[in-house]
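One chain comes next, on its own, written as structure tokens: the form predicted alone.
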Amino acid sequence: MKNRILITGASGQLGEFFVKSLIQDNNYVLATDIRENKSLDCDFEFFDIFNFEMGDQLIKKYKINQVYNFAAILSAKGEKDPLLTWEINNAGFINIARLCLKNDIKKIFWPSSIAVFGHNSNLDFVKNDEAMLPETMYGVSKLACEKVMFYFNSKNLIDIRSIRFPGIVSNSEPGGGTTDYIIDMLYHAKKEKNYTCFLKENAFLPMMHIDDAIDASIKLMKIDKSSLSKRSPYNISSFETSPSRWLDLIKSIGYDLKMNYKVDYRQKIADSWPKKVDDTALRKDIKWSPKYNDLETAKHIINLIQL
């Protein structure tokens, strides 16, 4: 049966890319958001994830049988209004789960984040089932949803699948994440403008190309549940980089980006996140490996940026 997929947060950093890939994979896609996106090549409806009645109507009208739930507030923005971040990230997650239970939708994809880890985790190399005491409301909200996800999966109420995304490198405009410097640097290089970085030059964090993130997510959704060793989210990564390392890569592909540093509150967030993650479980369970390393990512994404 052809999947009929509802995507929340479809106008955000991840949503629009998933829309395109899922359509190409021969799925029907209904994109939803509280902001219109006329570039999406599919049906679109305005939908606030707190509006249960509207969600119920859309699921019935479009005969939805899967949900990709991307509606969320990201890390740096989340620290400016932590209570709103908790409400949108958690109450929104629960509302989508309620809608799926009511309409007998068995499968959800929901992205978690490396933000669930903290200083009590082994940040030099974080294993999949590491101790977690996140230090941002974004991380706290994601971890709370991870626990609810584990409950739903353990009770066989809903099949929720999830990946803890690192920094995602795409050609979308930066959207309020601590790792967004990596995209912002590419934009500034393309515009031939100087860039001021908010992280220290040696602040290493795990990253990956958007296409690799999508490929792994769709593979995870397709695979038989019996092949999965985790009822909670999987770690994933492709490469690790820092602002100074990324600057060197940008220069190596022919862009003379000038950069200085003005470290702000986002450095403290980055200090509580992994420098490298162990994604052995995901690679083994879904037989996946990334196609892009750091240099290939920089080359590909900067060529996609249109000014």
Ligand SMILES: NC(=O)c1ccc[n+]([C@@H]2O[C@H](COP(=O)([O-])OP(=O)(O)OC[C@H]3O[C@@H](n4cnc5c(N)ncnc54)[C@H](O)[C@@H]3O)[C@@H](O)[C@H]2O)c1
The other form holds:
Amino acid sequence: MKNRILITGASGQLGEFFVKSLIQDNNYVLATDIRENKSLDCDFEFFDIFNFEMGDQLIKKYKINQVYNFAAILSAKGEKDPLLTWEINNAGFINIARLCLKNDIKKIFWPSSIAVFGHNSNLDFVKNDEAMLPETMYGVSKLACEKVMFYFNSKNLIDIRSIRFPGIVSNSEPGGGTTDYIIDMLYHAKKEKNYTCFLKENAFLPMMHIDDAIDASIKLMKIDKSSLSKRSPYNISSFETSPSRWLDLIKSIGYDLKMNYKVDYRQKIADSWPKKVDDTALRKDIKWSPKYNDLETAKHIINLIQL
Ligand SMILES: NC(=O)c1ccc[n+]([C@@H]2O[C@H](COP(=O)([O-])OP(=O)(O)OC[C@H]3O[C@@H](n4cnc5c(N)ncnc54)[C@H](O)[C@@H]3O)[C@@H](O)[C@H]2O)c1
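Could the form predicted in complex with the ligand be shown next, to go alongside the form predicted alone?
What follows is the entire complex, opening with the chain shown before.
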């Protein structure tokens, strides 16, 4: 059966790419958000995830049978208003779960983040089921939802599938995360040739190409439940980089970029996140591996950037 998918937060950095790929994968897609994104090429409705009545109507009107729940406030933006971050990320998550339970929707994709980890997580190489004591409200909110997800899955109430995304590299505008610099640098390399970075030059963090993130997510959603060894989110990994390493790559593909550093509060967030994660469980369970390394990612995404 063709799936009929509702995406929340579809106007954000990841939304338009997931919309495109899910349509290509022969699904019907309804994009929703509280703000419009003109590049979305499918039905669109303004929908605030707190509006239960409207969610109920949309699910019925469009005969939805799957939800991709992307509406969120990300790490750096989240530290500016921690209580709103908790509200949107957690009350939003619960509201979507309630809507799914009411309408007999059995399957949700919901992205978690490497922000669930903290200094107690062996940050040099973080295992899937590592200790977690996140230090941002974004990480706290994602971890709380991970626990609720585990509960719903264990009780067979809803089948919620999730991946802890690292920094995602795409040519769309980033939404206020600690890894935004990786995209900003590509834009500035193509445009002004000058960039002031908010992280230290040697701050290593895990990253991945948007297409690899989507490929893994769709595979995870399609695979039979019996193949899954986790009821909570999977780690995923592709490559690790730092501002100075990313700069070298950008230069190696023919772009000139002058870097300045003005380190701000986001460095502290980066310090509490993994340098590298162990995604053995995901690779084994869904038979996935990334197609793009760091160099291929930089080359591909910079070519897609239109000024
Ligand atoms: N981009 C990344 O690198 C990354 C990494 C890890 C996890 N994630 C997760 O992936 C998901 C999508 O991230 P993104 O980068 O596209 O984020 P983004 O900030 O670019 O987009 C989030 C969208 O949610 C919408 N939104 C906010 N409040 C809403 C509400 N009340 N109702 C409906 N929509 C609302 C915003 O308008 C925005 O378009 C999030 O859950 C995020 O935590 C992203």
